[in-house]
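Consider the single chain below, provided in structure tokens and representing the form predicted alone.
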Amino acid sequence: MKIGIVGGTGDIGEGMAMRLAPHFDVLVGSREKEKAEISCQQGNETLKKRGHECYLSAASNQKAIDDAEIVILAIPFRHLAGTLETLHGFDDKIVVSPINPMEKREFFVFVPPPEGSAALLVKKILPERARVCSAFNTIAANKWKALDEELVYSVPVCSDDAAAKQQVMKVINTISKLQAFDAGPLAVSAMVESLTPLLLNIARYNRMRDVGIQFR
């Protein structure tokens, strides 16, 4: 299976790519091909030193979409609409949104778009045949690159496409010690996205780091 990461050279994208590459073919997408090539070279070297036989491939964001079966949107919310409007080819693709619309004010605040969540905005912008899911929303960005640490978190997954949801959950369950949970339809994504500013506030006010969630 090929997984394409739009915005794959950002902190979340690079970490996701290295976590996924031992199990899947990963296309690291970027607006700047040279930046993607550097990221892949460094990622491949890091993984090889850790004994993993895998290969990260550099691509434009568009090629990452064209050649992949699952597309992960590792882009900030403020760039979401502008980025998606420049891309195409999402028909019949599973599209995963880990995006959280929030702002840092006196404390972190959930600021959803009129659609209700970033994932619902993605669904509105993309073609009807795009199979949109939300996942990975509550994992701290820096944890993806901390390869010496296990990711022991629960991951809620939302989608209106049951088959796409199950496929994304299978992918999640291959990464470190992540455990995927069916959180319901895409409308529930607003509840999940709002957890991230809550987790950041808990971490801030209790002097904690990298707070996550677990369901038991």
Contents of the next structure:
2 protein chains.
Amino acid sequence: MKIGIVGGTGDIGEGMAMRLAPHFDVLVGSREKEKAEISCQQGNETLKKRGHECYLSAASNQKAIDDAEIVILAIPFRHLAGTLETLHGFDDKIVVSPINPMEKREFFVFVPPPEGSAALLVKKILPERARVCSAFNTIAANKWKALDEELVYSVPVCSDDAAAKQQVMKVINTISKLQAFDAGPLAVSAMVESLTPLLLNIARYNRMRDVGIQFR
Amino acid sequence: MKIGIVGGTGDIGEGMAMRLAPHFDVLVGSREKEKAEISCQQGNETLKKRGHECYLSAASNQKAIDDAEIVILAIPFRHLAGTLETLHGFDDKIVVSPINPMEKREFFVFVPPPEGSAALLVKKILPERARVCSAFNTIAANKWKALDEELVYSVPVCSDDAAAKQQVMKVINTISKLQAFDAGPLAVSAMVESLTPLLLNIARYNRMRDVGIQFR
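Go ahead and give the structure of the form predicted in complex with a further copy of the same chain, now that the form predicted alone is out.
Below is the whole assembly, all chains and molecules, this chain first.
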């Protein structure tokens, strides 16, 4: 299966690509293909050193959509609408939003768009045939990148498309020790997205780093 | 230290009282004192059988406030404003809200009041000198009651009163294997309260029971 990462050279995307590459064909998308090429070259060297026979492929963001079955939108909320405007071809693709609309004020605050959540905004912007899911919201960029550490976290997944949700949950369950949980329809994504500013507050006020969650 | 539970014979309050009794003097408050007396008699028998030398005391909700240093509001959100109207004497008391404003629709939904959260509503209703905290939001009634089970959960605590927050965190850390986390000011309580409907959705869609959380 091919997974395309829009924003694959960004803070979250880069580590995500490295974690996915041992299990899936990964297309690292970027606005600037040259940036993707440098990132993939470095990533492939690291993967080879770690004994993995797998390849990250550099791509434009558009190609990362066109050639993939699952597309992960690894972009910050403030660039979400602008980036999606420049892209097309989402029909029948599984589109995963790990995006959390939040701001750092006196503390970290959940600031959802009028639609209720980033995932619901994605659904509104994309064509009706895009199969939108939210997932991976609460895993910190540093944790994705720390390849020597297992990711022992729970990952809630929301979608109105049951089959797409099942496929995304399967992908999640192949990565490190992540455990996928069905969190219900896409409307529940607001509760999931607001977890991330909460975890950032917990980290800040308890002098911790990169706090994640487990359901139990 | 004396802890008073307003609504101490309710679904959450009853188990909470049993878990607190081995460590603190617990006043079980109820609108009907007779109900509190029956509940305390049963509770004390159970505690004695389990080898604890401790006592639950029955009280009116008002006495549970008057005689305690920490008051826990173990009441459902729909009764919150009405109950607080009938009570007084909150000046200088530490008041803990474990209350989650939510509704069961197609799925569980977070439905905060205009103030932003139940805890912020409590703060608005009570006199300025009440020391309002939110805590215990995500622990299910059944888990409080299952005295043979350890509670291995994380408990986020919010308050604008640093000393009150520290005291509540100490209380939390004495109960079973609960671990308190400073989640920041009371305004963060909205993110904590919305966790509970999320956990109920997770339980429902994954056929689990009484799902809790751990930060890690």
